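Only one chain is shown below, in structure tokens, and it's the form predicted alone.
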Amino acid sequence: MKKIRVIVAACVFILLLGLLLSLGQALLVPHDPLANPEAALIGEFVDAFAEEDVIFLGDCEIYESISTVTLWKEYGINAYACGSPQQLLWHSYAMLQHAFAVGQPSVVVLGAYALRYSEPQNEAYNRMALDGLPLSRAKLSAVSASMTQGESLLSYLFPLLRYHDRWDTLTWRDVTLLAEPPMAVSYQGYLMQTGVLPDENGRPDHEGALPLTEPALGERAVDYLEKIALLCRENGAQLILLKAPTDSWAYPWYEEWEAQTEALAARLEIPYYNLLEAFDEIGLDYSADTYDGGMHLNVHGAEKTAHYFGEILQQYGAPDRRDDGRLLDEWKGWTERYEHEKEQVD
């Protein structure tokens, strides 16, 4: 009898300890979407992605350049933009593995800008990409490839180890957020930017960018592109490589990278679209369609780009789902919220 009581007491202790650790982690890991919307994007993807036909993968060139709502309104394309800041290709690979585990996208659009990176870059961006993914072999592999000096695998498995020292900066809002339903910051992954900060030239231009010191694409990035291409073939999905129609001194797209990307896409038999070459056809104007001087598109530029790229997606088999009543209802809600946010500025 005494042995049973000891076992029960031990089980209760372990349960309470687990609950306390879970509560502490939920409280201490930054979780305010208003303070950092980009940090909430992958968590939203994990919660929402299930049956979308098209998935976009990449960095801010993906989640700010193409309006998913416009794709739905004009083409009935049910798409999700799974982006995160400075998303590296090994991040994208893990996210695509998750997408195929829970759904079956038929078209995968991958941002080309990350091909420049071969090494881990930044812990904060690693966290934004990986903390929201559920534990899996794919996540563990991505974490191992991503860690910068001083990071540990254990802190990704138990983020409380990374954020335990936030006790003295907690606010009452951190506490109340635990009881509130998650607030959506995106529209199927698209993060709306409504501001306007023109580029003086009105066109893509990376004048003033630093000279190119590493002209070769990242070796590790190329390896992961090959893995992504293979994963798409295994799952019967069409992979498309995409360069967003943005080019600036801060985020230049050099001719050397363009030539290598074209050659790489040809070798892997992947269609590649550099939308910088379609700038006029898209109808973009950097005096009105950018919110930060030409580095990224605002909502008006993202809608124009979606209008243009939607036709391309149709060519690769993205279906029109507007005959699906359930999807119509879901997109009606997202569209109404989207238009309301736009009206706050327009």
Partner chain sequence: MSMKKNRSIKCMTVVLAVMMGLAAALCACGPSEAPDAPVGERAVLSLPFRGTEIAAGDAVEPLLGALGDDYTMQEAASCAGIGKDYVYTYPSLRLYVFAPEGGEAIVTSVCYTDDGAAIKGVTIGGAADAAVAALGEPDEQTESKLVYRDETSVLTLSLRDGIVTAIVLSEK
Given for the second form:
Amino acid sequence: MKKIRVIVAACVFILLLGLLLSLGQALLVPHDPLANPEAALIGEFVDAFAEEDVIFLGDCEIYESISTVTLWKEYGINAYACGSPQQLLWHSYAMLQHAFAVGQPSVVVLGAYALRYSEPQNEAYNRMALDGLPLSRAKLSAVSASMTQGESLLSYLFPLLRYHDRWDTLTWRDVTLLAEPPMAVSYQGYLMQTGVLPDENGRPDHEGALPLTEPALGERAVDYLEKIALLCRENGAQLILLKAPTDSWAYPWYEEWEAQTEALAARLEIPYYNLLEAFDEIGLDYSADTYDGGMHLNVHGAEKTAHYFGEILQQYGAPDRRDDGRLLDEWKGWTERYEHEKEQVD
Amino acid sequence: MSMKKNRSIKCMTVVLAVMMGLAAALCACGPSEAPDAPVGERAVLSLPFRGTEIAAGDAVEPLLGALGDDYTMQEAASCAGIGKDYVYTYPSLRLYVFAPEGGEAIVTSVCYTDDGAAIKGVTIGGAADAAVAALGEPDEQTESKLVYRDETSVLTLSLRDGIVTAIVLSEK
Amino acid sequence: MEIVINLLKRLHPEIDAANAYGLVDDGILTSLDVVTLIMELNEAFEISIPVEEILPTNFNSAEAIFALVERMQDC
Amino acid sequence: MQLHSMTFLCFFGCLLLLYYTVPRCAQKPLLFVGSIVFYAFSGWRNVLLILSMTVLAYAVAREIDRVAHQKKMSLAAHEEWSEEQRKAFSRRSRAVQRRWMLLGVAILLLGLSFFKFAPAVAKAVGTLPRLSSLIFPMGISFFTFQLITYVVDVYRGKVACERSFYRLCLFSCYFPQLVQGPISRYGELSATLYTPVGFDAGGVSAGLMRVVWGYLKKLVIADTAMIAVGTIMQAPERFSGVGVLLLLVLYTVQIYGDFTGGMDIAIGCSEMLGIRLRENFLHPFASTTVGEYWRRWHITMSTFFTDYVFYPLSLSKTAQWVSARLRHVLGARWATQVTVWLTTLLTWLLTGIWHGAGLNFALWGLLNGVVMILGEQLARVFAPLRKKFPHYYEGELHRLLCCVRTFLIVGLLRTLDVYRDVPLTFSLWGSLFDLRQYGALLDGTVWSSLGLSSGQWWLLAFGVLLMAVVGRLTLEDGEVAQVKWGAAAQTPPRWGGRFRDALGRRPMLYAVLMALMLVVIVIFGRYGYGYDASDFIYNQF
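Follow the form predicted alone with the form predicted in complex with its partner chain, if you could.
Following is the full complex, with the preceding chain placed first.
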């Protein structure tokens, strides 16, 4: 008799512990997209990504430079911008593995800016990039590749161990959000920035940036670029290297990096497009197309860039999906929301 | 006699134990795990400017007070609002600063912009070997740069055909 | 025996020293009291009670203390 | 390896699994190997040190035993000796034993003080830089004291000398007590240390509950209080007056949570291995006098200093010489009294110095001694008053007031340990008494400036309440929590009282409590990214 009660008690223990901890994790792990939109991007990518044909990977140069809605409206390209703040190449590699697991993108556009980093940079950015990904071998290797000092693998397996101390800053909104369906913050990964803050000299330049002391590209970054190239070849996808048309003292693109990236792209036989050189062709103008004085593009800049880059994507076989009824409906909803948010500012 | 011999053996064991105890004590204080001396035994690296020594990691407010307010400041929000980056441009010096969200602003890098300032007489445009003579043996020397390191920061002098083109001190 | 009893009385007037029992077990005698008692006994009977004799059984009652004193006297 | 680190959890998990799966005969060797591995984490040299000290203790004890044995043999062989000769011979061999014992203890103390005071001396003198950056072997005080108790107990005949060196090593290296005690006596620990045990579900589950409770007290309560203590400590000028009172209470909460938490983990782990360690704390804040407090707080330390320092000191020849000298001046009665006072103060001074080689620690020890003596004397002075109002003195109110008084006195003395600068501490004690400052307590300005959010203050309040409730529950009914001083070696009592038996009978209640405690630790504990795992306070002794 006592044996049964002990077994029942053990079950109660496990159930209660599991219930309380998962409830705690749901509550305490940041899940308010409005509080920190960039942190929600990867979570949305994992929920939304399915059979898109084009996938963009990279940091804020990717998820703020090209408007996916324009790509759809003008070319019918069904694209997803899988970007996160300061996304390093080993993060992108894990995300690409997830993308190939759930879908079959035919074109992969990779941001070139991350080639400069060869060391893990920042715990907060690691969390934003990796917490959203479902548990998999790819995620584990990405975590161990990007952990900075003081981080532990366990806190990625159980995020509650990392965010448990948010208990005394919880708000009622954290609780109600649990009940509501997840609200998308981005448009297929594109995060709209509607502000306008002109840059005086109208054109991107990195005058005033820190003189370059370590010209070589990140060694580990190049390794992971090769891995990504191999993965794309295995999945029959076309990999394109892209430098967004932005350059500033805070995020400089030095000539040495440009030269090495071109050489690298040639070596790996990957097409490389530096939109900085096509700045005028795209019709960009830093008095209206940037929201932070020349570091990132706002929605107008993103639409112009998307208009320009869409053609290139078509050359690489990005199909026009506007004949697909279901996609039309989905995109119609997103486009309406997109226009609505855009109008609020104009 | 046997009592005497027996006793001496006992004494021996105790003395041996004592020796072992002291030996362990001494070797325990052998190469203790204290961090080994910083590379190059060099004091903390810093760039002098207007009589103030600027090192990577310094707090910014007192520095700006000391250097004067004839600077222009540019600001950039880091992605996802985890902090702000600033650059303060003085005549012939530039300060790069990062202020984490709700934290104290610290200097991440500092560099000379022209030959208006010097470290131990070494200025931009000066000869490389003159720099080595003034600053001492670098930790790393190639024909494109001289590198000096201390525990927390790295001083780099970029070179082109034997002439110093940039002097940059930044956090490791 | 009287010496032991009035020594105890001086230390702890509130207890009935003669036939109190469990002086140690009930926590009446503290370590300071025991030491004072031993020094007084050593002085009074010219004996020297070694440290290993400080046991609860020897100090639980006046008789036990006296028995200890006698034992110390003849060795 | 800290007791609250992930490595320790994995280490202990594997050890426990192996402990109950290996055949009975291999159980204790496994425990020995485990202890050595545990200690090797803190540096292999420390293992060499502890083993060599054990060799020393073993050799000295065997020597004492040999002399005793030889005495018995010679007395038996020489019937013809007269009574006088017999007494002289046994007195001589006793002297030989005494010399060996003193030699052993002296060398053990030499090793301890070398590590404890050499760095401080080297820093003060400024030479031998490597000496000042000496790495302090973890828990050296505790196993040194343990070996001293073993040697002295063998000399006093309280304990039989241990023939097998391996068993003595297991006694000194037994890992749960290695980091911060309790200082076990050989007689008590050997009762359960060497007998292999089968898997006893009751013992293991009770031990597990106590380990989790220890973690909760350390990670949730002690480390939260540490934030506020740290803020006050760093800015004494800003937080004088009220701040000192808050520091007093908060530091007591922190050190109570930290120390008893550490003890719960050590004793709980030991109980899961079927080995009973002595309790180091028996509801210290239920004590009405400072004397009683020190019989309930860090019991193994105070009994160690009582049995092995205070008694030998006060019964030594020098003490008698001093007492004889004083007799001419003060008369017989006061002579012994003052001598006892002197030896008490000296013992407390040594306790203080053991805590740290600083003036503040020495002063802390002395003041504790003074307060204890005053306490005893004042009790005698108030004795007639006690007779006049017996109903008040036996009443709850008086007991409560005494408890609060003891809590404040001991807490106040402990601030010496925090401020470390004696004149500053005295000025801060002075600032306690200007009452204008206490307004800040009410309007809440002080609460927000201590680095704790309101949520954390509530957490601290519930934590303290929880500790009090658990203290009340595990109190044996009518238990005279006095530790019988100088008691012969007997197996330490089982902890937990009625509460533990109740839990044993209700597995459901056990399961729910355990789940709740684990959740509280995971959510409210102060660990993980951004926290430097704060060390146990008594880890550096």
